[in-house]
Each structure stands twice: as structure tokens, then as C-alpha cells.
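There is one chain below, alone, in C-alpha cells, taken in the form predicted on its own.
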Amino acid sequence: MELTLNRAAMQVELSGIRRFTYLVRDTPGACALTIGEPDFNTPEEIKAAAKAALDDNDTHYPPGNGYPYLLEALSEYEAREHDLHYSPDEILVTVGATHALFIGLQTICNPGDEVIIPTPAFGLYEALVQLCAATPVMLPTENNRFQIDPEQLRAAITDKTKAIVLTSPNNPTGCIYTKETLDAVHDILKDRPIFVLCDDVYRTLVYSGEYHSFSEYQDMRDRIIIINSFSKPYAMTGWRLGWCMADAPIRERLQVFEQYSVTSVPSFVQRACVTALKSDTTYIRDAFKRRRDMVYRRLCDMGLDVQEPEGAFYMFIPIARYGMDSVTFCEKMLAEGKVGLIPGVYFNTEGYMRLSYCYSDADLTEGLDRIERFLKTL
């Protein structure tokens, strides 16, 4: 008797970014700068305010699509901060943005139907795709200082192009997309049966120049998916909470994959969530910027041509000239110099390593001591 799986879960690899990261957490001695998490503790005031549900006894069933309180909350937040009028009724609280995505491509995927991903690309939305039994189509960015060519979008789109996925601030490279850019990319899907997924996680993590979403194009309002999280501007990647945002209809349908993969988001912690939205974590952007200035300067110092990213907490530094794939690079580095990288691959796009500053700055000037030495080295 021969047993079989589903197809797609066959087919998709666990995450090469955690595996590297293993491997550098096994290696004895190594400094680690590969995990993209704020390494803040959740604010006290989030803490307490789960803590207080907690006592309140709010531990049995909360609504499937989230506490309603929640999800005015959030409606009133995006309309203040972001200039985004999404009703309650329109707002569906997730189990992180991973969830939120895989909801969001659920709801609009159909077996063969194809998803364009904009490289570097963090390599959960390539899976995600290929779980839903869709076609990831990638394209490259790197020789466009990380913006979308729109001629390279025109010939990416077929008959079968149901969505395209755009992340800004980008992980792995935290380019923000420009006006510019965005506005070619409206101009090419605004007359086109294509879903847009804004993932909109690191919005808040903006260090320098004008920022724009997708999300602003409201004219394709029934065509656009918003995915945002409370894991990176709130320190609170351990509490699985995101949200994602959608017109009425689809997020009718939305409300169907999340009540039957999850039946809802936990109860206690939904109040906590509530008192993040009013908190004041600047200090945490403030700290990243400094960060990212610090590691910048650095990198050029040894004569890398990085190009500074504007947001999240990442730089993708180019190591083509070193003549040796990223995986062969990010190892040697790791046995060599003792000092752990993620490999660019893992982002689809090769001849790159990326660094998280996430780290404090004792843990940043020592591994990047030890990149300078190892540098040295070949």
C-alpha cells in the first residue's frame, strides 16, 4: 500500500533562512546576526493590559473575526495614522501577517493561477503560493537599485497573473518603493483583473524620504489585500497578532479561511492589542535608525557597495566579487570568521548576504568586527 500527501506540501522546502540560522546558532562561538526580531521586550503597558484580561477571566471564545472593540480600534488607527477608511466590518484580526497572507492567498488563488513576487523577496510568500497550489513568478529587482522595472512587469503578467505581492519597506533589503515606482505599477494593473497583497509590516520602521503603500491607490480598493502585524513596531513577534484589511466582499471571504484554520486569534491578548495601537514606541524606530546609520557607515568603510536601506532593520550586502556562490560565502564566513549571515538565495536572488540589526550595539560592532577581518582573509 503506497501512501501519498498533498502535492504541495511535498513540494515546498522548509525555510533555508531558518536552517542557516541553526546552523549559525550550533556553530560554537559564533556571533549571530541573522534573526529579523526587534530584540525589545513588549512595552510594559502592552504586558499589563493582557495581564489585566487575564484576571477579568477573558479566556473563553472571542468572536471569530476578532472583538469588535479591536476592530474599531484598528479602523480609527489606520484612518488617523495612515489616511486608510477601512470600517470594522472590513478588518479581520490574524494570527500574525504570515497568517493574514496565507488567508489572503487562499481566498484569491486557484490551482495554476500565477502570483508575481518582487525580488528580494523574503521566502515565506514563494511557499505560501505554492501551498495554495499557485505559480510563484519572480522578478528581479537587483538591477533596478531594488525598484520594479515597469517593463518587466508588463512581460511577467499572462492570462493566468492573479495577484502580485509588494513589501515596502522590503525585507531582505529595507528599500522603500518610491512614488515613482508605484504609480508605473498602478498604471499598469489599475485596468486589470490582478490582486495586490500590501504587506505592510515594517510601515512604521521608516527612517528617511517620503513613504507610500500601495494601500493609497483606493481606486482599486475591491482588488487590494493590506497586511499589517504588531510583531515589529510593537516588540511583539511572540503574540501572533497581525490584521489584515479588504473590501467588504472579500473580506466576507476572507472571514471562511480564518474561522476554519484557526477559529479565531486568542481572547486576552486582543486587549493588549488595543492598548499597542495607543503606545508610543518611537524609541524603537529611533534605536533602528541609529542602527542602521552605524552598520551603514561601517560596511562602507570596508569597501562594500551597499545600498542604504530606508526602512525595516536589514542591509543586503553584495559579495558577487568574492567569486563564490551566497551559500559557499555565508559558510565559510560562519567557519572562518565566526560570524553568521543569511545567504541571499534564500531571498531568490544570489551574489548577496543579508545582516538584521537587531541586535545591540556590543553584538553589531563585534560581528561586524568580524566580518572586516574575515573580508581581509580572501
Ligand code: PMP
The other form holds:
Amino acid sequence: MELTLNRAAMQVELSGIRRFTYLVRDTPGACALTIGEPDFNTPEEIKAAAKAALDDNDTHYPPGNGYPYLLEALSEYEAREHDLHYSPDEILVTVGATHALFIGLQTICNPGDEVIIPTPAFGLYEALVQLCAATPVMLPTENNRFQIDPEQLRAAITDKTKAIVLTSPNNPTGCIYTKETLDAVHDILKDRPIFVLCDDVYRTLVYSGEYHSFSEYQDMRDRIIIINSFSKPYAMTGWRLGWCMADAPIRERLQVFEQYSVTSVPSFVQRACVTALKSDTTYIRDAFKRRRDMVYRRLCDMGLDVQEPEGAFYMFIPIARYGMDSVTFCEKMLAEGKVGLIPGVYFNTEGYMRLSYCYSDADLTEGLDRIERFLKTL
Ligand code: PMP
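I've shown you the form predicted on its own. Could you give me the structure of the form predicted in complex with this ligand?
Every component of the complex follows; first up is the chain already shown.
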């Protein structure tokens, strides 16, 4: 008797980022600069709202797409803060941005479709596309200051292209797309039946530069799915809460995957989401900006040719000149220098490593000192 499992489930590799993170964690005395989540705790008032909801016995099945009061709050927040106008029935509360991306891709992709992923990219996209039995098409940007080259994008499009994923600020580079880049992408896509998944989870963590999201191109509203999350701006990664917004006909179908995968997100956390939307977390952004400036200065002083990131909380550091692939380099740096960074290959880009500055000043200083000492041994 031969047992067979789903082909995609057998082929898709488990996250390299996670594997490497565990390797760092299990290396005695290692200093980790790996993690992609704020080192802050969830603000007290957000936790208090969830506790109060529990005490009120808000423990029953909530409505499928999110409580109407939360959908209303999200709709108002998006209009007020980001000038995005989606009615409550064009919003869906999800289990983090991860789930929003999962159901977004499941809703639009058929087997054999192609999805363009500008790289370096968060590894999740490639895996999710493969789980749809669709084909990820990588679009390298590292030779173009991490901006999409319009000619390369045009060349990547085929009659099977179903979607493109745009992440700005980006994980792992921290770069944001310029208005010029977005205009060029819009010019290419506006008359084509191609969906745009706007992964805007770092949208509120921008420290310099003029920020624009592709979500602003509302003439393409029928093809845009906007993905967002409570994880990063409110230090709520463990709560697993996000949301997505899309034109009514798409949103209508997104709920099929929502319904049959999770029914809904948990009930009592939804009140906390409303509190989060009203919370002032600029102190988190300010801390990241200060750390970005400090880390960038130190890396430049080490002679590393890093592109200054405008947002998120990562630096993508070029290491090709050391003549090793990124996994070998990072493993060596971990074993000998006792400092852990994530190999660039896990973001589909060789010759780099990702540093996260979601750490205290003391940890960052220690990690940077170790990187400096290790580089001198090469
Ligand atoms: N998109 C990007 C670009 C990310 O970096 C992450 C998390 N690292 C996610 C989505 C997933 O976030 P969530 O915690 O909301 O699932």
C-alpha cells in the first residue's frame, strides 16, 4: 500500500529563517540579531481590553469575517489615517498577515498560474504560491537599489501571470518603493488582468523618505488586495491578528477560505484590536528609528556597503566579497564570532545577510562588536 500526500505539501520546504533562528538559539553564548518581531511587549491598554472581553464572557463563536464593530473601526481607521476607503464589508479580519496572504493567494490562483515576487522577499510568498500549485516567478531587484526595474517586470509577465506581490517597506531590505517605481508598475499593470497583493505590514514603521503604497492606485481597486497586520506596529505578533481589504466581489470570495480554514479569528481578542487602533505607539517607531541610525552608522564604519533602509527593522548586508555563500558565511560567523544573522538566500538573494534591530541597545552593540571582530578575522 502506498500512501501519498499532497504534492505541494511534500515539496514546499519548511522556513529556512526558522531553522536558522533555532540554530542560533541552540548555540551556547551566541548573540542573536535574527528575530523579525518588536522586542516591546504589547501595550497595557490593549491587553486590558482582551482581559475585559474575557471577563464579559466574550468566548462564543464570533461572526465569520470579524465582529461588525471591529470591521467598522478598521474602515474608519483606514480612511482617517491612510486615506483608504473600504467599507466594513470590504474588510476581513485574519489570523495575522500570514493568513491574509494565504487566503488572498488561494482565492485568486489556479494551478499553473504565475505569481511575480520581487526579490529579496520574505520566504512566505514563495511557499504560499507553491501551495496553490502555482509558480513563483522571481524578479531580482538587488542590482537596481531594490527598486523594481520596469523593463524586467515587463519581461517577466506572461499570459499566465496572475499576480504580483509588493512589499514596502520590505523584509529583508527595509527599503520602500519610490513613487517613480510605483508609477511605472502601475503603468505596466493598469490594463492587464493581474492582481496586486500589497503587503503593507510595515507601512507605519517608516523613518525617512516619502512613503507611498500601491494601494493608492485605486483605479485598479478591482485587482488590489491590501494586507495588513497588528503584529508589528502594536507589538502583537503572538496575538496572530491581521486584516485584508479588497473590492467587494473579491472580498466576498476571500471569506470562503476564511470560513473553511478558521471559521473566524478568536472572539475576545477583537475588542483589543479596536483599542490597538487607537493606541499611540510612536515610541516604538522612534526607538526603531534611533536604532536604525545607530546600526547603519556602525555597519558603514565597518566598511560594509549597506543601503540605508527607510523602514521596517532590518538591514540587508552585502557579504559577497568574502567569497562564501550566505549560509556558509552565517554559519561560520555563528560558530566563530558567536553572532547570528539570517542568510540572504532565505530571501531568495545570495551574497547578503539580514540583521534585525529588534533588540536592546546593549544587545545591538554587543552583536555589532562581534560582527566587527569576526570580519577582521577574514
Ligand atoms: N509580511 C511580511 C513582509 C512580514 O515580514 C511578516 C512577518 N515577518 C508577515 C507578512 C506576517 O506577519 P503576521 O505576523 O501578521 O502573520
